[in-house]
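Single chain ahead, by itself, as structure tokens, in the form predicted alone.
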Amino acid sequence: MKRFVLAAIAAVALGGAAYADTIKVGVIGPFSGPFALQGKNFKAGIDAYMAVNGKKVGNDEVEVIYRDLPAADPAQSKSLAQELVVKEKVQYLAGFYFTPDAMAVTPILKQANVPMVIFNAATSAIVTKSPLVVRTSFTTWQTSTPIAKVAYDAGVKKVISVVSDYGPGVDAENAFKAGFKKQGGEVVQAIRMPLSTNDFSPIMQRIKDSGAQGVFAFLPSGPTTLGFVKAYNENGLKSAGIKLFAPGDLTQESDLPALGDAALGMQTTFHYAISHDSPENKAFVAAADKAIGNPAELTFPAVGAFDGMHVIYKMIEATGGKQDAQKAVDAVKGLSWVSPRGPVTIDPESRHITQNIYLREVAKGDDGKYYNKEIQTFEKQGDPGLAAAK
């Protein structure tokens, strides 16, 4: 069966859709299940980009074909990618919320002659697995390194680290530990939780018992992050003065109404906030709000998808619609533009996005709505985790 699938992929690659009238983009993501909101944001970002920029590149029509992957499932991710390449004849693969799902697809890219554009998956090493991978999201090294300095500058010298036990979580732990140690701080204990963890009370007790002044946490955005922050408040850690530091996954805008006043003042570092003050972001939010239907559901994966489509359009333009994965990827190395998140560049060496990282604080607007207020900028951040990944 494996030989048959690979042979079919090779036939598609060799036969190529030379100058296709319709260029198909296959997007894999969680469009149902507990992380469906993130898939909905993928689609909102794509729809917003196509609403602003049209559905054609030159004479070629762009068609997006979606495949649902409700939870992390590498085998199913690879199977869906193979189906998209062989049956649907897509020329580009994109999406991928979870790291294991993106990793599973990288081995087929070269033979399929198809680039992969990552809208979310945040482990540094993904781009090292194939020269045909480009990322328009972020990495947890990128978002977790600055918060270490923020914690130390806040007077916290001892921290306990708590992360989900998979690629991005391990990266986040290592990034924070490296950054905090460099500042002069100490990580007194490191806890890794299974991705399926949803009862955080025992974790909160371990944090209390550790003697740490603060906790660094990373979990994938969704029900788990909401549950973790609620448990932090309900188990008395906030009232005990144990400070919580995290990348922005823990305060995605769609969760803030449920967290309420308990989240006020919480600081995170991240590549994007819906409140980002720029004309590019205001135009994006207007289009994405319309695409998603309920503006309260708009959150960060939408901007990864929006910028991902920008990169794919540039690839299509550079290849004239011809199926040539390497030429497509080469064309966007060093590409710079002003994203809704701020100025960005696709690093020509790593094919990962260089961008500003912002320190944000949860605030309450005059309209009574909670938002992430940007209070400091760490400019032109690359990914320090890529050196560790090689």
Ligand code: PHB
Given for the second form:
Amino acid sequence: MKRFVLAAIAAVALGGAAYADTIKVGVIGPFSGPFALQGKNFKAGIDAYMAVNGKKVGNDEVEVIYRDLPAADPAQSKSLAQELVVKEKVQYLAGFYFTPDAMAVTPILKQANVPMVIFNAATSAIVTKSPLVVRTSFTTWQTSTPIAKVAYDAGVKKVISVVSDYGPGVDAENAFKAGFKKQGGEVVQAIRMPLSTNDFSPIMQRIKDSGAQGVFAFLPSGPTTLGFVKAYNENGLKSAGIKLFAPGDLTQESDLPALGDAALGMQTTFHYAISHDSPENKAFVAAADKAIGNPAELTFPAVGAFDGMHVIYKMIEATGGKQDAQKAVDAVKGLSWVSPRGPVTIDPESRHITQNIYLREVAKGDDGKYYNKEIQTFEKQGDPGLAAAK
Ligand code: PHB
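Next up, the form predicted together with the ligand. The previous block was the form predicted alone.
And the full complex, kicking off with our chain again.
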């Protein structure tokens, strides 16, 4: 007791500083299984942030605790989150690659007094499920709205939509349909395929049979996006002149070597390209390359995690390390900074990130490496899906 009092006096004497605490951040993501590369990118983004900014906020030490959730599994996501809160006493929950995993945890945030910072899950409605959710990734409404204009401007008037049948796929389909209709185009057919689909030949046949001039597609980045784009090439759709339009999930950088020349010229819209030309991004890529070990594996979830850590550090700073979820979330409403992706703001109402969306084209550099080359910027895009989500 005596020692405790002396320590307290010493702490106050040192400029009123509070005791040094360990603030735990629980991160749930796919760290094994088919989507392990996406989880590895969460970790690379976190490690890069902590390498650049240190592991301390004020006097408090930040500790990240990881829990592996290999596939979309809402029940398991909820029990991992509960275990992190109850046993590990985490003050923050973060990560969440798949929408259903984030959705399943929103009901426990209030009672647990814990904010959730989403590094990836991209269905618009998630932020409406709890006032304690903040998102630093993107929504498929945000990324799929501009590609509708790109498709129409490319002279394509009839499109078939193909999406994974769950939250972000349904949002992507609705966003594309709304955007394309506004331009004057027509979505002639809309296919929703089970998330587990990995044989795309029958879908490719349906696309050919539809008579559409183009296909809009969304699948969550991972082995199946690679499979889908390969099937598009190998089933002769590309050579038949049926154009593929998609958000950037379909051309994540780590998939480009496997796609090879077949993906050259493919246009996508997205919030982040590793090639983004800015000093902030150069610094990020250098730190993230080091963190991931193999630069060829670096892809977009790393930037969601890097910016997510920025938000968490600001929350810890604003609460002086004390557990006050509402105060932490309120502190980042309206927060603006220059992310590796460009200028961003946490929208004070939706708590979702406002950001530029870029049109990019798969290109081959002088070094022979494939990359997403940014060719147009849609500035300061909020989330058009929020009205639909309410
Ligand atoms: C999601 O489940 O929300 C999700 C996953 C991967 C993506 C996009 C969205 O690439």
